[in-house]
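As a starting point, one isolated chain is supplied in structure tokens, in the form predicted alone.
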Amino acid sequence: MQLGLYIDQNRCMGCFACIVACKDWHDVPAGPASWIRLKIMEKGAYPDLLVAFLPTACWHCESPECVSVCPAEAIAKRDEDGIVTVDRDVCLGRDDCGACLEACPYDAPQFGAEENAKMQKCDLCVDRWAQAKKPVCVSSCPVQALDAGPMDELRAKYGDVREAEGFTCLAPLAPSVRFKPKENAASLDLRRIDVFPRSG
């Protein structure tokens, strides 16, 4: 089984509730590390313009580059649910290594501001799944823009769209996420893109 996420870009209003809930649930201290970030894209020109939001996290790829490049074998993919986890006690740290950050095209590995910070990232709330609960980002979303579950169930419920505004699916990695992309965005020119919180 492979667990993953579903994101409806038409529902997401960029409220940051998922980010706050994630930091609170996982005790991620204030600073540059954030297991979920929000990509904000402005497109078009008045009067034809729009803003699209995209929560971004670890996509728990079916073939994660971070696992294969980690020299300490600190990153692993769980057989039972496909969640990619990191053992911070084994991680060599950003200053001494940082290979996972260079390998991940989605910037999922996160690091605190401390010297030689150890890698941290979304673990899809593995502790909550053990209690039959969905990830805290899903539970905290006030507009139900997020969902999580086995990928075959997400595909059956929402379809198999792999691209969204601000996201490119890299097929060899097979990221475990499906979308309802922002409507009416494809024909408009990208004017600005920001990601919050910004990495350190």
Contents of the next structure:
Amino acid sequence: MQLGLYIDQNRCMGCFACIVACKDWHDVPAGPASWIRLKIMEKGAYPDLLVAFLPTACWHCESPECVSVCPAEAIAKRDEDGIVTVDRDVCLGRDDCGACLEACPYDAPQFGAEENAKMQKCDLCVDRWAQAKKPVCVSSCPVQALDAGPMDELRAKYGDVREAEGFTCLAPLAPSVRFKPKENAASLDLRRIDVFPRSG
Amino acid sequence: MNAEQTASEDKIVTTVCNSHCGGICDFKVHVRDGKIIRIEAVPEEDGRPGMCLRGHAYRQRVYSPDRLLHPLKRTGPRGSGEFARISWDEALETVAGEMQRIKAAYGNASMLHFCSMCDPHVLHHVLAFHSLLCGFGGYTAPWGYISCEGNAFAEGVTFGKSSRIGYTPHKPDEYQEARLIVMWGWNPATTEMGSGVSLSLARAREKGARIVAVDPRYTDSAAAFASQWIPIRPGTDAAAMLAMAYVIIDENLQDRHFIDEHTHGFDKFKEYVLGREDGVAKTPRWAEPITGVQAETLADLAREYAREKPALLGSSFGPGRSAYGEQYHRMAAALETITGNLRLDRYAPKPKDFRFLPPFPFQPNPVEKEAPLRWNAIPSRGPSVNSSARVNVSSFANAILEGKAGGYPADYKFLWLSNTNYLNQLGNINKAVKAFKKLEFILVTEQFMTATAKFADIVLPVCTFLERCDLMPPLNVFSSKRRNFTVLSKAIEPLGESRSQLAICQALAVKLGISGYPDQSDEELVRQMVAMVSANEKLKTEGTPKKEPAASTKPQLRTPSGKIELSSGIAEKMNHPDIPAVPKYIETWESLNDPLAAAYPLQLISPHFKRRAHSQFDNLPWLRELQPQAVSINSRDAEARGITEEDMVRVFNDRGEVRIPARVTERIMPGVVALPQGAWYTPDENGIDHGGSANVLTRSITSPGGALPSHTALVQVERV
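Now show me the form predicted together with the partner chain; what you just gave was the form predicted alone.
Time for the whole complex; same chain goes first.
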């Protein structure tokens, strides 16, 4: 079984609730590490504009690069739900290693500001599933733009769209995320991308 | 009180956040060993959480290293921020002594007290202070909703009552039925996070409603929900709406039946719109150069709004925070009325909200007793708010500086601000600084050393709402969950020596020798209130039952005619050119036609920011990293000034200067710059603000109907 996320990009309004809910739940201080980040893409020119938002976390790939490159075997993919977890006690640290950061095309591995920071990242709220709760980003979303569940259920409910504005599906990794992509986004030129938190 | 134990032995305490944002969200506070470890939302039945990024960050607010934990007395000059820790006893002795001295020397009217809407529950809010100060012989209170007095005035003269306590008057089902939704200056994605409005908009869009945003900015709401953006020049909304009314009347698209049945004065309104009153037909061509909106665009929107039924006009309070902002709200009401889109059940009698509970039953302010009504009083605001003894919030710096000689009701000597960062949040900070320096004594009760608190003589530390008990009254807001009273339980003990607002009032009542002031604990008083509510009203206050009272949908309009007044009898009686009987477009001061525009050619607006509720939450690290304070400027205006992204710029006019990074964007109309309101004023030795507080640049002045014109200011922007 593989757990994953669904994102309706037409609903996301960039409110940041998921980011702060995640930091409060997992006790992540302000600073460079943020398990979930918001990408804001501005397209077109005044007054013909389109702005798309995309929450971005760890996509718990079916074939995660980070797991295969980690020399310390600190990163593991759980058999029972496909969640990719990290054992911070085993991690060699960003300065001494940093292999996962290099390998992940989605910037999922996160590091605090401290020296040789150990890797941390979205664990899809492993602890909340155990309490029959969805990840805190999902339950905090005021417009229900996010959902989480077994991938086959998400596909059955929302379809099998694998790309969105600001997200490219790298098929060999098989990221566990499906989308309703932003409508009418194709016709306008991308002007800028911002990612918040700024330091993340 | 209603605490539950979880498997891991954490205590979960339920309470209600009301941080003056329109949300009013339930919190589940997880407490371990007397310390909050996380805060969780309480999802509604349909899964909608009622918590925003600020709510999720509240733990950082409680445990902020900047929390004020001890009483302080000023040791340096006012504004220097130099304070020394003192005991509660010394602080209370000083305050009580000054209050008695000033009362004896100048009278009660010389004492100003303002209380913000930060954490407005029942016990620890304005009534506690009001009751104390009335017991002391009275005080001068402000009038004027900072957010929405323009709307209160417009509804008062048009309908004789106000439908809005929350931000939107529309109910969830109205969004689902709507075929067209016009978000006029309205950005609920930012301003109404906990209320469920955004979810309603998302669902309406998915059901096929067309959503149009009329706004100087391409807001996050426009980005998420709208299929059309109509940029409009600030302060000209009433002109655009008049042009829409012209098209509707000229093309006979109005709802004749609704007008005949429910309105008074349509013919007079029509005379003005068609130009028979003043020789100027309010056509879309007339409005185009004023508003910056093409005539065809306005005409098309007018036709669509009149024909697509039902159509929902989401007229936000924002455009009303302008010079003559009342006229915009009056025009919005007129458009809703003449097209028959107005939901009359909005004005049906509402279930009473029971805010005047013991221990604070209603008490008249002795200072207001003999005072006549002010000239622009409207019956819907009630005798106390209408009293000429009050000072409009937007003019309070002027009132302190000018006093009786300037036509204000008294000379002001004493100022008590309760959880109120008014120096920061009202017009013209530099003028307010002069006013603060003129006062004999300033008391600030606060959680943080705000820009305002730095000017206090004594600062008393107030705990957060998670550190005390209270009751949340039922409120008629969009959010459906506040039909009953809700008990707020204390999650943790007050930090340091901080005390609740009520405890501070109780201690002062003892020092001032005021008899009869309640002296029980908040927990005991909540218990008494709950008992009283349960006995008298048979409402359950704990638990979940949500019973919809069988309300009448028959409107009850309190205008002289008993109808919707498109020509207002109340306004006509005021006999003032700036408060016309029919809604009109009146050009603002500091418009682009003002000679000042030669030096200051950009219109400044100061919209809400997601990471703050007004000036609250500005200091929290989790939030600061999400939205840098910056001035948004269109790429054309930036290019003309050699400004690129993140350049440090000076935003200035004759009133002051702010230094802040530029955000160069397509998402704002050329000629307009936006500096989000609420950033804490942080002046250097030359008085230049580096915090990015927009009110360094706004004017201390009141619109004729009482609106606070914070979006009416001309500025220039230059690279530093």
